[in-house]
Each structure stands twice: as structure tokens, then as C-alpha cells.
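Just the one chain here, laid out as C-alpha cells, in the form predicted alone.
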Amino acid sequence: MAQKMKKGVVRDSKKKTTKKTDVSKVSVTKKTAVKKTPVANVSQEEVLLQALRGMRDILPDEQPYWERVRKVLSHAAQEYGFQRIDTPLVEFVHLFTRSIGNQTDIVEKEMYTFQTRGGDKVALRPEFTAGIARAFIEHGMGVLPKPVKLFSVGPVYRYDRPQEGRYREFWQGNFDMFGESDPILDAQTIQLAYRVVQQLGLKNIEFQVNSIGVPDSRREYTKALLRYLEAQRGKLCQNCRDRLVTNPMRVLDCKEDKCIQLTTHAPQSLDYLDQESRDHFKRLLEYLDELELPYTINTRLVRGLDYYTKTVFEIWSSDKEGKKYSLGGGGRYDGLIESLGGEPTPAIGFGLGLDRIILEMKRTQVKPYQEAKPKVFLAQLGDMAKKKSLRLFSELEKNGILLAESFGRGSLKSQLRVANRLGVEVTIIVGQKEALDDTAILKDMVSGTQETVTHERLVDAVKKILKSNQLLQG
């Protein structure tokens, strides 16, 4: 009796040891044949049937809340001026390293790495903005008519610990900026960020908004910081304390509840900005409150990445309880064209995470994306009206009828039940005789009542029946 497999596990059977035979030694003539012997098998790993940890199967169940999000980001897009550009999953390490910083998490032990057979040393993308800047430079975009304002969405990657809306292959939705560097612009990246967050359903949405300004400022204010960082050392996190070395910044961004209550009378970021960062986030804050757009100053608010300079933002989401939820954030990086090797180029963007947003409108019972259903069903009986069936289904669909069909079944009875399922408005019948006189009979499930019609009248007869179901409904 067989070995019972274990599930989802796919195990080589027993292998049988043969004698093996050497043909150099064997002659063949016409009586004579040498007989093959199988070679043993190559032992193989297990195959787990199972997604890799932190990475998951987006089901068809599911797919109507991606649905809806692709839609919002799509038409967002379009309203604002923005363009779609899809940058290569995988992208040369350095690009990273210089552009979001070696010190950051994400460099340090959040990417996914790997050499390539070439030699090349070569990532995951963990974030968009990197590889959009990018081809900015590559593509000479910096002659385009600015802002040149760039639409993105697809997976990432970080090797990060998973949790709740939190994957290590996770999905975003990102908008770039480039060529501007006015504050208004800043305005309208958050209004855009607020707009999408909006049409998706979400309510109770708060954005909080700092200001780290450029990078001669954060000096100072990196110095003072450290220096009440120092006092506090022994009571920090050990991560925080290997912070204090590399960016002392990113303790702030430290979710250890020990490490933000330590935190909170720490040195702040606008008291230390340089004049123009200054003037920068007050003209922004009067354009938000002339947006009467709900955000709060943030000055823990640091954001993980290096390039992030003057304006950076996050988009929180509220329960009952008061508990927050991260929908996503952004910035200006207003030095990061000009670090890869560009011309100085102010940008400002934002991403979402899409997954979490997604877990968000599950949480807040928003209805997900509504595919149209079918008003027609065509059913047959009889291998030539299956046929037949083919072409009158191209027919119907090319003159924009959506309609349904259950080919594989056999019985008419089982189609039928189908249809009465789908609550189709029209059920279009092709048995033997039909096939044979290339008619077709036409049920109109709303009055019970139904006709023989011809091919050639089908498409029309079909029409007048949708019609005039819908002016009785209306």
C-alpha cells in the first residue's frame, strides 16, 4: 500500500538500485540488442506548497477591494496631470544606498540583495521615489515642462517582520513631482493624498505634518539632539542606542513606548530651521488651512529616509478607541535628483500602502468595487448547438451585451439554474431544432414571456428586451 503523502508536500518515491550495464563492452549485431537501464533519479527537495513567509496569494475573493483601489489611483492620477510610469523591480544596490542612506533600516537590514551571474550586486526595490529618479536622469525628463508629475503602482520589498497589513512583498501606490519647488505644490501633493483617501471611503483622516529642513539646518539641530540623546542613553532601546552613532534623528521615529515617552521633551526641529525652511512651512500650513484640509504638527515626525528634506508628512487613519493607523506619507527631496548625479531638481511625492489601506476599508466596512453582472444568459443543448452557441456569444458580446454562459454543462436544467442564480434579465436558448433552423429562442425573465427569433434579429430583439425592462424599472 502506498505511503500517504504528506499535505502540500510533494516527496520523490523510493528509488530501485538497477545493475548498471557497460555498453562499451557489449556488441551488437542483429540478434543482439542492449538493453537500456534507467538511471536512478536525482534526488530532489521538498516542495512546499506554500507562499514564502510574509508574502501571500491576492485571491479572487479579495479582488474587488484591489479593484477599487486601482480605479481611485487611476482617475486620481488623471485628475491632477500625473503620467504612468512602471520603473524594473529589481534595481543596482547603490542606487539605494545613495539615495535613501546606509544608516536607514531599510539598507541595513530591510532589503532584499542578491548577486547576479554577471557579478552585479543588484536589490528588490524596497521603495518607488529611488528608481523614478532614476529614469528622471536617464530619460531626460529635466527638459520636459515642469512639474513633470509621474504616477506609479506595484509591489515592493523589505525584509521586515510581518504583521497585521504588513507584508514583505506589500503594494503601493506612489506620486512624484519634479521641477517645483513653490509650497503650493506641497499643498496640492497632501490635497491629493486626502482626495484618494476620500473616494476610497476611508473617513476619520488626520495628516500630520513637520518640517526637517535642508541639510546645513539639520546639522545643528542633529547636534542638540545628540547631545539630549547622550543624558538619556542608558534608559534608550538598544537599537536607539546604536542610533545615537548612525542617525541620531531616527530614534524619534522609535515605536518603543520607553523610547517616545523619553522622546518628548526633546529638542524640535522647527526651532532649529534656517530661514527659508521657515518661511517654506508657514506658507504651506496657510495653504492647508485654506484647503480646510484636518492635519496636525507632528514635531516627532522624522519620516526613515535620508533624501527627505523641509516638508514630510503621513496620512493617519482613527478608530473609536483613538488607535492609529498609518495609510502613508511623503515629502519633498528637494537634493535627491542632484545626489544621482542630476541637475538640482526640487521633487515632492507621497506612496500609500495599499495593503494596509485595503485592511483599513475591510475594517471600516467599505463596500469594495462592483463588477457590472450580466443581463443575459445564453444556454444550449446538443453539441451543434454548441456551435452555434460560439458564434452567437462573439456577436452579442462585440454589440456591448454582457452577457453569461455555462458551456461545460450538459443538461439544460443545470444552465437554467445558473441563470436564475445570476438573475439575468434575458435567457437566450439554442437546443438541436434552433441549431438546425439558426434561430434561437428568447425568454424574457422579467414578464415570462418569450419568442423565436432569428439569428440576423437577435442582437436587436436582445436590445429591445434590456430597454424596456429598464424603463419600467426606472
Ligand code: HAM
Second form
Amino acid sequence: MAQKMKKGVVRDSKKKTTKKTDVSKVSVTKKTAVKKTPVANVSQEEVLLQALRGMRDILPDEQPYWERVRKVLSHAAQEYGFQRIDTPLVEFVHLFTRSIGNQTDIVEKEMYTFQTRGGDKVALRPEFTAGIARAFIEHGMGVLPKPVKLFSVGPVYRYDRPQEGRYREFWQGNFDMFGESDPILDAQTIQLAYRVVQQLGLKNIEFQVNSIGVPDSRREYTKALLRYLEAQRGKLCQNCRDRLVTNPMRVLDCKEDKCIQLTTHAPQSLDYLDQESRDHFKRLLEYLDELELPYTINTRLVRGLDYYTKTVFEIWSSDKEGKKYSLGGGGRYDGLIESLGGEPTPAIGFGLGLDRIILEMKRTQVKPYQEAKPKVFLAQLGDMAKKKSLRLFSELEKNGILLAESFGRGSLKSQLRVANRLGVEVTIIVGQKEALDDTAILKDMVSGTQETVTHERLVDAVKKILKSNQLLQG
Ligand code: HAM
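Now show me the form predicted together with the named molecule; what you just gave was the form predicted alone.
Let's see the whole complex now, leading with the same chain.
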């Protein structure tokens, strides 16, 4: 099945002469349509049988990677005392503009916003933290024992230019802690992020940390940065010239060579920290050293969301040849809850980009999750046997025996072929005679022996064979 689906994708993409169509932007023409199915009597519009640009199906073939990531995330969440929270995919636009910042790329260019039939202005969540902060306030979680630790996993949406590792719908694993300002929490957060990437088998990972202080110290810093950048305005890319007006700190994040060179000697946020932020950062580094967690201080690290204060960090794949990805990022956001109308509540957290983590797992040949394989196959012949087999299947399954069947196939030969292909250890055969006698033939595929047992004895007999095979295999 997977093979066929892959072929379909190749065939579709060959048909296109240019980039994948951005369905949200263009009207459907013959040239861009992949396959057209008229919607009878409803409208004249045609259905494009392709996912929206920057969005994709995660097919069964890829699911074992996702399963491994989900398992590691929820295990880590449990170990560190995080509780799961699920918030809606859609929130009021203002929640995001207020939290992430009006003049950030996410809010200015990347949000999927729309008006509901009731007139509410809403947006698909471009990240988790704003929605979680809203839920924290709405449900009065400030009274819970601190820190309140919340974990989420799910899709988020950003209307960015798609490319490998950058999607418009992508998945994040998100951890946030509320109510503690001690830098030991920052260290513990980084330790947790480190733990997750390690448990996922990822190597060559780099942790970068920085401190951007609090709004007051940042104001001083931004002034100094602006003075420096204004003096070289002509050498900046157009985007960065715009950023001088909207968000000068983002110039430090620009990927253009000329801007990178120009900002190498720009003032650094660490030199403008207030005393408290400076002590906080110093203690964080001491804790990281104590934990022997490898990190580098990246003085250019500013992050793309405005809510951060003090500590910021990012997790990077550090492959020398391949493309470098930011696999996750986070930091402290001590002012967010108060700015949304809650009680002053310090907080810290991070989000992992799961699509990128999976790309990195594949690139470095990390094994995906292996489903337990069935060791038993149940074959049947004739109508009566089929009925009885259905009951036997549920009986065996209830007793913890993982088994496969091929009830849709009539011929015993073709069923046994399936059993062989699966490499099972035991095949149970219920023929017409066995169906009448309430018995079944048990074939031990390892030793080649077979016996007939009654339905009452079946579960025990199967377990016995599996156990002796296990002993044989050591
Ligand atoms: P962020 O750095 O914007 O942080 O996103 C976290 C991660 O999501 C990135 O490091 C990257 O791996 C992944 N990511 C971002 N954009 C894309 C994309 N277009 N396609 C694929 N992956 C992408 C946040 O979202 C913060 N809310 C994290 C946080 C939680 N801070 C505190 N708590």
C-alpha cells in the first residue's frame, strides 16, 4: 500500500511544471490542478486532491518514528512531573498578538487568521505557550502548588515559506512551568530538553544559551544596538532595515551573510543586563556546569517571540555537512501571565519541533519505534470455523496473546502464506471438523510439531509453546 501511495506522489509531482501550488492563494486553473473531481450539484468549483502547500500527511510508513517521539515525550513528562494539557487549535487573535508581540515575524507575517461567522477574530495557534498561559489564568491554576508543570503535544501553524524542515503545519512537544523564578528551574528545564533529545538517540546536538534581561535593561540594550546598526544602515539587507524600526534585536537573527558579518561586533545583551538578570544567568551557568550539560553561550540568540525575559536557549543539530536545524527553543517569560491580566507569575518552558527531530532521527539513522510483532496466527476454513474463530480471536487477545489473522481469505493455503510471511511461532487452524468438535490444531512453527487441543485448553497451550520457544531462544 505504501509503495502505491509513494508512486502516486511521484506521478503527481511530475505533472507540475512549477513549485507546489499554494492552494490558499490561487484560484484553481487547469494548469495547477493535479486531479479534478467535480462536486456534483453543489458548486462548479473543483477539488484539488493535494494537501495544502507546507502541510502534509504523515503516512503509516512514517508513524513508527512519531510513535517513538510521542513515547519519549510522554515518558519524560511523567518523569519530571508534568501534567498533560490540551488547549484549542484556535484562539482569539489578540491572545497571540499580546503574547508573542505585534512586531514579530510570527504575528506580522505568519499567522493564519480569520473571522468566524459570529464575527470573532481568531487565529490557528502558531505556538502553544500563549494558549497555555490563557488556560492557566482562566482556570485559576495560580492557586495550585508550584511549580505548575504542563505538557502538550500537537500541531501548530505558521504561514512561512515552506522548504525541507520548514512547514506551515508542524508539530511541537511543549513543556511549560509556572510559579518559580529560581534559576535552578532554568537548569532543570534545559536538563529535561537534553534528556529528551538524548532518549531519542540524537547525537551531535548543541545547546545554546543567552540572557536578554528584563524589559528595562533590554530598553537600554536596544538603544545601544540601534545606535550601532543605524550607523551602518546602508550595509544591512532590506528586511533588517525594516527591523530597525520594528524590532532591532531581530537583526541579530538574520541569516544573510552581510548582516551576520555586520553584527559580529554589535553590542551584546549580556553587557546591558541589570544586576538581578546577571546573577540569574551566572547561577544558571553554574548549575549547568554542575550537571555537566554541554552548552555554548550565543550572544546573538534573541528568539523570535517577545515574551521572553532573562534566560533564552535553543537546541541545534550540529551536523558539519548537512543542513543545521533548530530542533527546539525556549526560555523564561516572567512577565507574560501578568501582561495577560493574571497575577505576577514567573514561568519558563520550551518547545521542540517534532518534524525536524524526526528528520534528524532519519538522517542519523536512529531506529524508529518497533511495534511488537504477532507471534500467533489464527487460520480457519469454512463458515462455521470462521464464526468460532472470531470468538477464539477475542479470547486469545483478552489473554494478552498478540495474534494475526486473515479472516477475509477463504483458502487455507493463502492464509498459511500470510502466516509464513509474518514469521509467527504458532499457527492455530480451525477446519470444519475442528469447528464441530470445538477443537483447534496447534502448529508449533519452530519445532514443526502439531497437536489438537480443545477450545478450553487453547490459551494455555499457546502460552506454553511461546514460553518454551522463548527459553530455547535464550
Ligand atoms: P519556537 O522557537 O518558535 O518556540 O519553536 C520551537 C521549535 O519549533 C523550533 O525550534 C523548531 O524546531 C520548530 N519550528 C518552528 N517553526 C517551524 C516550521 N515552520 N516548521 C517546522 N518546525 C518549526 C516556540 O514556539 C515557543 N512557544 C517555545 C516555548 C515554549 N517557549 C517557552 N515555552
